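Taking the form predicted alone, here's one chain by itself in structure tokens.
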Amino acid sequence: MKRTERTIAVTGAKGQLGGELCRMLGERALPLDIDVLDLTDRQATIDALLDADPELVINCAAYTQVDKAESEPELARAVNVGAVENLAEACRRLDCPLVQIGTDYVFGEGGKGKAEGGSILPWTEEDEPSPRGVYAMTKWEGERAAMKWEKHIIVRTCGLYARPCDANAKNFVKTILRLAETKAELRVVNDQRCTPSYVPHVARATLFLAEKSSNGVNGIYHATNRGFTTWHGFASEILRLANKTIPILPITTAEFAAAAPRPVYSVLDTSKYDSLGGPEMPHWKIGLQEYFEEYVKPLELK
């Protein structure tokens, strides 16, 4: 695994943005998955990495079924919670930075509070995680076991959606367009505010962070695309933007009666990161435009 260059490792490097920092990164990267490491194994991660002496590390390696997690709360916690406290381990002794990928899903409650006007104000990094479930429990718990490492960033972001090449790739834009092919009607939420986020996007914002990182900045920044909207209504403009006319019928939370709770609200304040200067995050509407570009090259919608 060594090389004789300076690299940036990026674990869970088949997930959706391991995958887009590793394209990004080119010859830069260190691809590390579970066919590679488990990063549960605390004295194999730590001498890997040791061996490999990236100049930082980014890890995008997570637990996400949020419903299953419920009946595997050890599995979750190992992944989420061990994982970290392992990474954390060995960057304090490479003394590189940690970049942690973490979630909206830290956010559970309705919102902080009301504006001027009435509107519920996004979260900040500053304000209390309220997780609810063992997946935002577990990755809040990854969040502090990164933070034992002064050198840490924790990027937090929401609703990720990967460039539709990416054949592996399972999230919501591929759902409501695989199911658009098969249902006579869509049922979906639309009492859940959050900012669906393009891959790219944030992959781009990701790499900058890691720089910022290696220049001493640290602590916690969300990054997302702007905006927000429901589930219901980022699956309608999903169904616009393929051509798909089949009707989208708006229900609750409760009707759709998942295994583990949802946040209600989980819109992050970016401003933290815009301060810095970096790459702008555009509008999750601008996003999901550039999925549909790239998509209908390869695929020829229908």
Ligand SMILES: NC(=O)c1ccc[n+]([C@@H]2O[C@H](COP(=O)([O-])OP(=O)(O)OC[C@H]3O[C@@H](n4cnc5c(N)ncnc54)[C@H](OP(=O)(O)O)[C@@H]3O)[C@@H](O)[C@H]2O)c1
Given for the second form:
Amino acid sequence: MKRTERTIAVTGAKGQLGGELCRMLGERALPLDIDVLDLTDRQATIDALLDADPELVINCAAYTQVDKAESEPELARAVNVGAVENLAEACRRLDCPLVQIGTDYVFGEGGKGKAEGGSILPWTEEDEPSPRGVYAMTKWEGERAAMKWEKHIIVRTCGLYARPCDANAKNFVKTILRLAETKAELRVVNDQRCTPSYVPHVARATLFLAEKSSNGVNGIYHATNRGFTTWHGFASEILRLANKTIPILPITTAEFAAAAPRPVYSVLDTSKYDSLGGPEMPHWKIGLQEYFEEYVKPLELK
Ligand SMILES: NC(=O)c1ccc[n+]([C@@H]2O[C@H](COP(=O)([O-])OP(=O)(O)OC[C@H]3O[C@@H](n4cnc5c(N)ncnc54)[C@H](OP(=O)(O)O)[C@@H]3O)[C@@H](O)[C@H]2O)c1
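So that was the form predicted alone. Now I'd like the form predicted together with the ligand, please.
First the chain shown before, then all remaining chains and molecules of the complex.
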């Protein structure tokens, strides 16, 4: 794994965000995923990183199956907490920054109060998390594990969907497009608010924050696209852009009856990120438009 020039280690390199970061970094990336390194193996993780000697580590690896985590809490904790402890220890020994990817799910309870005009305020980095469910709780524990190493940045994001060329990605956009091919109508939850975020935009922001971490910046930063919607609102926009006209019925969280609890309102305030002057985070509808511009390209080439 040793390279002559210093690299940026990207864990979860075969996942949605890790994959995009590796594409953006090109030769500078040291891609790591479970096929080459199981991050829950403490000694192997520390040895591999000390050997590779990266200039920083971006941890995109996670146990991300929110519902399955309820029946596999030990594995979820091993990956979302234990692996972060291992990476933090490796970074401490290397004296290099650790960029840990966090989630909006740490805000499991309802909104945080009303702004003038009656709207609920987005969560800031200073707000106290209220995670509910195994995935959310282990990701919050993972943030605290990363914070034990002073050279950390936590990048909290939300509702990720990778570029259409990412064949392995599992996300809401792909699910809706698949269901639209097979179902006569769709039923989608309409009482949870969040910000769907396009992976290339979040990857750009993550690299900007990673660079800042090398210059001594640390702490928590929220990085999502702008605006917010419900899953029903998001699905409606996906179907509109895909020119699908099947009915889409709004349902409640209770009717959907998922195994794990979901945040009711997990819109993140990104003004702390904005204040650093990083790459612009477009509105979520622009992110989705960009996705579809890429999506149709291969069809046009036929
Ligand atoms: N997806 C979202 O909507 C969303 C929203 C907010 C925050 N986030 C956070 O953003 C980050 C990236 O999410 P993502 O959607 O890109 O995740 P993803 O596509 O599920 O990728 C995660 C990667 O980590 C790998 N991994 C799992 N266990 C591992 C282990 N023990 N050792 C090494 N690698 C391991 C996975 O391999 P396998 O596939 O083989 O398990 C997978 O390739 C995560 O921290 C997630 O919590 C995601």
